[in-house]
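This document starts with one chain, in the form predicted alone, laid out as C-alpha cells.
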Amino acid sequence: MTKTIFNPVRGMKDLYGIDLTKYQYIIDNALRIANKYGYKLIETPIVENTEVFQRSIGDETDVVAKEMYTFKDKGDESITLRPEGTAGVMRAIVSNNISVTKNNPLKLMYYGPMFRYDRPQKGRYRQFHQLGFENIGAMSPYTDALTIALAHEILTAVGIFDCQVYINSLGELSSREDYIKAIVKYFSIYEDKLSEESKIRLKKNPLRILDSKDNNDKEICSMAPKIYDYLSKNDIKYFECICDILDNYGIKYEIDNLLVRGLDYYSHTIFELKVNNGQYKDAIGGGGRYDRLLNILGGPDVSGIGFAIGMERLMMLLDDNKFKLKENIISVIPVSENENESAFELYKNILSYDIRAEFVHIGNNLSKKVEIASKLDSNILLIIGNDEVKDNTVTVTYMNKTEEEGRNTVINRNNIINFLKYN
C-alpha cells in the first residue's frame, strides 16, 4: 500500500524552526514597544460574519469581491476567515461595549493569522499572518505621525534599518468624493488602453486604478490628476503638521501622490512602508486613518488610525544566521542502563534551574548516544560512567573542540551548575 504524505493547502505553510523563531523574536520585540506606546493586546476570532467585512472594507474592493474565504456554516449562517484585522477588532469594541471617546482614546494591538485567496508568491500566501494596531479615539497630526514613528520603530528594533517611508493624503470625504470625479474624467479618456482589471476599477472603484501593477496602466497614471490639488485647506495644513512632526522625529519619507490603499474605510493619511535594498519591491506594512470605520459598525463617530505589518515579508527580510541557536545545548548521557538513575537526577537537577537539557539514554553504547546528541544539535555532553557515579564526578565533552583544544574535561558533579551557567 502506498503511503499518501500530505502537504498543506497551496499558498499555506507551515511555521516550524528557524522561521517561527523569527516569528516570536518580532512578536516579543514588538509586545515590549507596544507597551512603552500604551497599547494594549487583543485577539478577535479569526471568523466573522461575513457583513463585517462587507461593511467596513467595501464591496467594491478585491479584498471583498475576488479574495475572501466566505462559506455556510450549520446554521446557513455567512461567515468568512478573516482577511484583515482592524475590521473585527472595531467589531469587538462595539460588542464588548469597549469605551472609547475623543477624550478617551483606545490603543490596542494584536496579531495572528489572516486569510486571502491570493495568487501565491514570495511573500504572499493564502494564511498569513499580520501584526497590528489600533489607535481609536483623538485625531491629531500627532497621533499620525506617532502611529508611523511606531510602525518605524518595531522595523528597527527587528533589524531593518533601510525601511522607507512613503506617505499621502487622501483628504475628508468630501475631499476625496470632488477627487474620484477628476480621475474618472481623466481615466475615462484612457479606457480603452487600460488594463482589463482597470477597466473594471474605473466602474467600481476608480481609486485602485492608481495602485495598477500594470505597466501600461502606470504610464497612463503617472500623468492622472493628483489628490493634493483637491485637498481642502484644512486637510493640506493636518499633512503638513504630520510631516514636520515626522521631520522632527527624524524619520525619512517621502510623498508619494499616487498612494491609495485597496480599503474603502481609509481617509486623511495613508502610508505605507518599504525596504530599499531591492529584496523585497511590495510594502511589507501599511495603514492609514479612518473616519467612520467604527460608526459603520454600530459604535461611537470617533477616528482612529492604525497600520499592520505582513510577518511573513519581514521575516523574509531577517538573516537566518542571526536566529540559529546560540545557546548551549547539553546532553546527559549515561554510558549504560547501571548509570541510568544516576544520570537521571543530574539531569532533573539542571532542568531545576532552567537549564536547557536532553536526557539521552536510548542506544545500544555510547558512540550511538553521541550519535543521538549529536542530530539533537548539542554541544556540551555530559557523560555519566561508572567510575563517574563512583567519583562524583561528570566528563564533559565539547563536541566543537578537538583534543588539543580540551575536548574533554572532568568536573565535580556539585559544581556542574555553576560550570554550566557560566561557561
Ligand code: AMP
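This one's a predicted model, so the numbers in the text were calculated from it and none came from an experiment. Residue numbers count along the first chain shown, from 1. Between two forms, the rigid core is defined as the largest C-alpha subset superposing within 1.5 Å. First, how it differs from the form predicted together with the named molecule.
G363: CA moves 2 Å or more between these two forms after rigid-core fitting. In this overlay on the rigid core, Q24 has a C-alpha that sits less than 2 Å away from its partner position between these two forms. Shown in the overlay between these two forms, fitted on the rigid core, is a CA shift at V396 of 2 Å or greater.
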Given for the second form:
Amino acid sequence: MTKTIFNPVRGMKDLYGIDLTKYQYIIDNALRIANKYGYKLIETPIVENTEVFQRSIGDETDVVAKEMYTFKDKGDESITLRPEGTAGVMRAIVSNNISVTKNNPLKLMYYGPMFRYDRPQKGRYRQFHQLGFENIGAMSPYTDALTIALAHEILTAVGIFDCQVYINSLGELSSREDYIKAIVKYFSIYEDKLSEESKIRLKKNPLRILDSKDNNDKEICSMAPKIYDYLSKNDIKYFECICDILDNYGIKYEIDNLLVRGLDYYSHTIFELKVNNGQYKDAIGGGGRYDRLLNILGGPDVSGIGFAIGMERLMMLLDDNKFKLKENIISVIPVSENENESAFELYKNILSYDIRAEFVHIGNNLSKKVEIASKLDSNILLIIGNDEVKDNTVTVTYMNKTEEEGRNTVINRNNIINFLKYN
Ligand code: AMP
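Taking the form predicted alone as the starting point, write out the structure of the form predicted together with the named molecule.
The next block holds the full complex; its first chain is the one shown before.
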C-alpha cells in the first residue's frame, strides 16, 4: 500500500459498521457478565511512563524489546503507548492508593486500544483492542478457576461455542527459576540446530523457545525438560485443584506443558483460549497469575490473576450475518384502527427484546402506511389485520423481495421474537 495521508498508519484500522456493532456487542456482554462476577470498570491513560512497562513486562520480552511505541514527549520524558493493559491498571492502583489486600481483593475490568509494533498480518495489528480482567489480592485455586471460567463464559456468551482452554503452571518463582536453568542447559546442547530467533532467546528469554513456531525448534522442544518435574509439591497441589474445579464446572481444558506466554510477569497458572475449528490458530485470549507485579510497581505484595481477550480476533470469528440483522428496520403496521391495540402490544413486545422497530399507525389506509414505512427505510413489515388478530398470526412482508422470492409469509405470533432474532 502506498503511503498516503488518506490511509491509516500501517497495521491500524478504522472501526465502523458491522465491526463496530460486533465490538459493542462483545463489550455489552462482557459488562453484563463482569457485573455478575463483581468486576468494576477502570480506564487508564493510553500512554504511560516507559518504565511502567519495562519494569513489569520485562526488558527482554519481545513486547518491550521490539514492539513498544516509545517516544520522547516535548518535556523530554520517555513515554510509551500501552502495549497491554495489566501494567497500567497496577500502576493506577498504586497511584490512586486503591485498597487491596489478601482478604480484600480487587476486581477490575478494562477495554480499549493497545499498541505493538509487530508485523501486521491476519489477526495481528499495530493498534488492536483488548478486553481485560484483573483479580488482585486473593490467591486460591478457586480464584484461578473462576477467572478461567469467566473468560470462557464471555466467549460462549457471544457465540464461540467451540473454545478450548489450554493451561499450564509455571510454579512459584523458585520453581520457574530452576526450570529456566534446566532448559538453558538442555537447549545449549542443541544451540547450533536452533532457529536464529531461538538462539537469541536462549540468551535473553529462554522460556520463549518453547513457544517457537519453527518446526525444527518444535522437535527439539518436544524432548525438553517438562515444567511439571520442577514444580514444588505445593505448586502441583494448587494446579491439580484448579483442574478439579474446572472439571466440576464442566469446562473443557487441555494441559499444555509447552505453554509459556510472552510476558515475564507470570508465575503459577497460565492459560490461553483458542478455537479448534480451523478458523484461526492463534490465541483469542490468554492470561495468568502474577505474583510480584503490583509490588514491583510500588504497591502491596499481593498476587493477582488476569487475562485479556483480543477484540479483533474475537470479532473476526463472529458471523457477519448475525450482525447484519441488527440493521433491520422493522415496522409494525395495523391494517386499520381496529387492529391498533393488538399491533401496539406486538410492537411493545419487540422493543422489550431491544430490537429496533417502528409503530406505523398513522396514514389513512394500508398502502399509505406501507409508503411511510418505506420512507423510514424499513425492510421488514409486520402487518396485523383482522385475520391476523383472529388467528394470532402476523403477516411478514420483506420489502426487498419479490412475490417469487417469498415477499409475504404468515407466522405464528408466539414465534415472532425468535423469528426476528434468528432469521
Ligand atoms: P497478550 O497481551 O500478549 O497476552 O495477548 C492477549 C490477547 O491479545 C491475544 O490472545 C490476542 O488475542 C490479542 N493480541 C495480542 N497482540 C495482538 C496484536 N498485535 N493484534 C491483535 N491482537 C493481539
